[in-house]
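What follows is a single chain, given as structure tokens, in the form predicted on its own.
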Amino acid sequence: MSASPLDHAPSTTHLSYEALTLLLQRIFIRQGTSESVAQVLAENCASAERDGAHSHGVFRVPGYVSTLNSGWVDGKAVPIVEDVASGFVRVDAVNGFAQPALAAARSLLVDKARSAGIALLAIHNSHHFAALWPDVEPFAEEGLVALSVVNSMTCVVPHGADRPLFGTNPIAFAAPRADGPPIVFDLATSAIAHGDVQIAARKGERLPPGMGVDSLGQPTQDPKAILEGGALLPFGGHKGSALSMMVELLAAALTGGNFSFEFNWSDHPGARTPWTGQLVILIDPSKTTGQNFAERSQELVRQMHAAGLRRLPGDRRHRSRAKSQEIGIEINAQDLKQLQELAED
């Protein structure tokens, strides 16, 4: 018997970045989403899965999808800017997500960074379903340094509790260096990303020691037993449990957003993403004496290379660009079908 063309259909297809944003957009739009926010969120989960963080690629998509159908979040929201001080921005996202929100302020943001030699931009009433470091890393790229923080829905048990109270709560950094891509760095201060947790529980893999409890509160290497009542731990004991309280402090507590645990989605139904809060920091290293910033970048990263290092921060990621930018962004053939029905429905 003949084999089916099926058979040897290939499991993965290649497409352009432009190409990929332009087929996210298409699903926020259709799913209730203004222009301006579907291009927003387009760009930065294209981003992420052109860089190989897939747990905030395509990989989300459907978790958007269910939270715009659930109205837990508005997807037409429109920021509020307020000039509050000068070296301080606030931004009540109205509900929305917090990356149109951060968008809406970039410029003024930017512009009072350059002015008083620092800046600070607080986000609250938004939602934040991405990775943390493209917030961060186009100021670098301008030869800012960036800091920010956002947390997240409860499902970390801090070091000595015996219940979740914190989100993932990263904390993403950027910094310009010569001769090179800005330093970055994107971290959750749980063990393990909650995403990575929900894509071992996909494939049927199973997880490191010491990421997470099942719902009796004992160890666990099931990513579904973490899920399905259980919970993560914070990495390094309790030093990432103090860096993740103070993310839930800056993040919620000065912003003016949620806590991890002040929010209830129980009734909307297929809501994923945390309605919490987020704060940026942009720094203007040319204020500084000594020599250039970049350049001083540059000789920690010659040292750290020197000490052995092999791979920095954010390297593994650049490596990714650079392939998806030469052959395209490699994507599984049943995802690109799924996101074009999105795209149809």
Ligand SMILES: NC(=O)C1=CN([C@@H]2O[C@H](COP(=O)(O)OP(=O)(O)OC[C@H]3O[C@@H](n4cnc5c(N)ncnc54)[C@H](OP(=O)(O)O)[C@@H]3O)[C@@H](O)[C@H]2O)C=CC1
Second form
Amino acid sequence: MSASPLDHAPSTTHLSYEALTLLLQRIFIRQGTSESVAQVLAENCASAERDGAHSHGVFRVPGYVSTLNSGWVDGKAVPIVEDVASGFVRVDAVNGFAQPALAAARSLLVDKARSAGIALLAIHNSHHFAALWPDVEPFAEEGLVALSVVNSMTCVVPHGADRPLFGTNPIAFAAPRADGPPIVFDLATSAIAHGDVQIAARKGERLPPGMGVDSLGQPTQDPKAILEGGALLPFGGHKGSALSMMVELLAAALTGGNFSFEFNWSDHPGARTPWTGQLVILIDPSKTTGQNFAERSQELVRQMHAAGLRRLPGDRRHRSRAKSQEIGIEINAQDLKQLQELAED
Ligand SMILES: NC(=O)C1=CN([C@@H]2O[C@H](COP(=O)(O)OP(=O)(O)OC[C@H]3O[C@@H](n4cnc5c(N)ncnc54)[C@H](OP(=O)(O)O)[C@@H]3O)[C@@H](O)[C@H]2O)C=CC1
Ligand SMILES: O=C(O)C1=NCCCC1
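Could you please show the structure of the form predicted together with the named molecule, as a counterpart to the form predicted on its own just displayed?
What follows is the entire complex, opening with the chain shown before.
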């Protein structure tokens, strides 16, 4: 059999952050979003891929596309920002994505945090399909402490319960420090993110023990059994379960958004984005003790390293970011072809 030219085609390729963002922008516009929404989603998705956050990078694009095509989310929604009180901002995302809602409220929120010392943003009627750290990291780069929570869709069995109720409900935190990038962590309150279960299923890999149960409620390491009628478990038993419950309360009950179990997308085949809420809290640390917070957080990091810690949350992302900036963002050639097709569809 003679060799096909494809036999020699590279299996991966590298794109600059700008080129990937432009490609993603074209896809989102092509699939029915406004230019401004496309820009926010494209930057978010390209940042995730650049930082090696693969469960929420280009892997998510087909899900965005099928959701937009299903009519479940409004890709052209214009968020309504309400200045409700000295430290409170409320946004109705009008059935659009959460990140454009955050972008619309951002400058008002930062002004309030700087003047009152603390400010709270409650977003409802919103869809979040992404990693949460891009929502908080930029605030810490401006010297603010930021905390955000978002709830997702029912797929996690609360500790001690018989059936799924909670979402995978991530918590993201960012704080400035003196001699380095902000300290950032961003974690699902489930034992594993739903996206990582999908990726494992696609690759035919088994999961570590303790991540989920099958349709009979029995422990399983088979990602397909979790996705097809099974469910995830919270991380850390009752502790992760309590945090997940807190996320439901803060991201949904407090904002006016849906709990993870409250929306029904069955009339929209292809819909993948949870229709929930998001809370963001900003604190201006200069208003609290008068001490230099960034020096204090740097001291904590110094002591953690002195205690033998080799990896801070966020270190892996920053290594991936630095590599991507040097050689470009690595994209699987098949994925790139699919993205190009979606941009021209
Ligand atoms: N929109 C939504 O509804 C949802 C989004 N998600 C997203 O899924 C993503 C993945 O979540 P999850 O799987 O829980 O994340 P991980 O378990 O991979 O990582 C959680 C955090 O811990 C850090 N970390 C991981 N391993 C170590 C280690 N060995 N030492 C020190 N720090 C470590 C990570 O830093 P680093 O990044 O540097 O590895 C990260 O900040 C998140 O971005 C989350 O926002 C999840 C659920 C729902
Ligand atoms: O990975 C997850 O878990 C989720 N990510 C995006 C929104 C749905 C849940």
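Numbering follows the first chain given and starts at 1. We call the rigid core the largest set of C-alpha positions that still match within 1.5 Å between the two forms. Here the structure is a predicted model, which is why all the values come from computation and not from measurement.
Here Gly290 counts as shifted, since its C-alpha moves by at least 2 Å between these two forms after the core is aligned.
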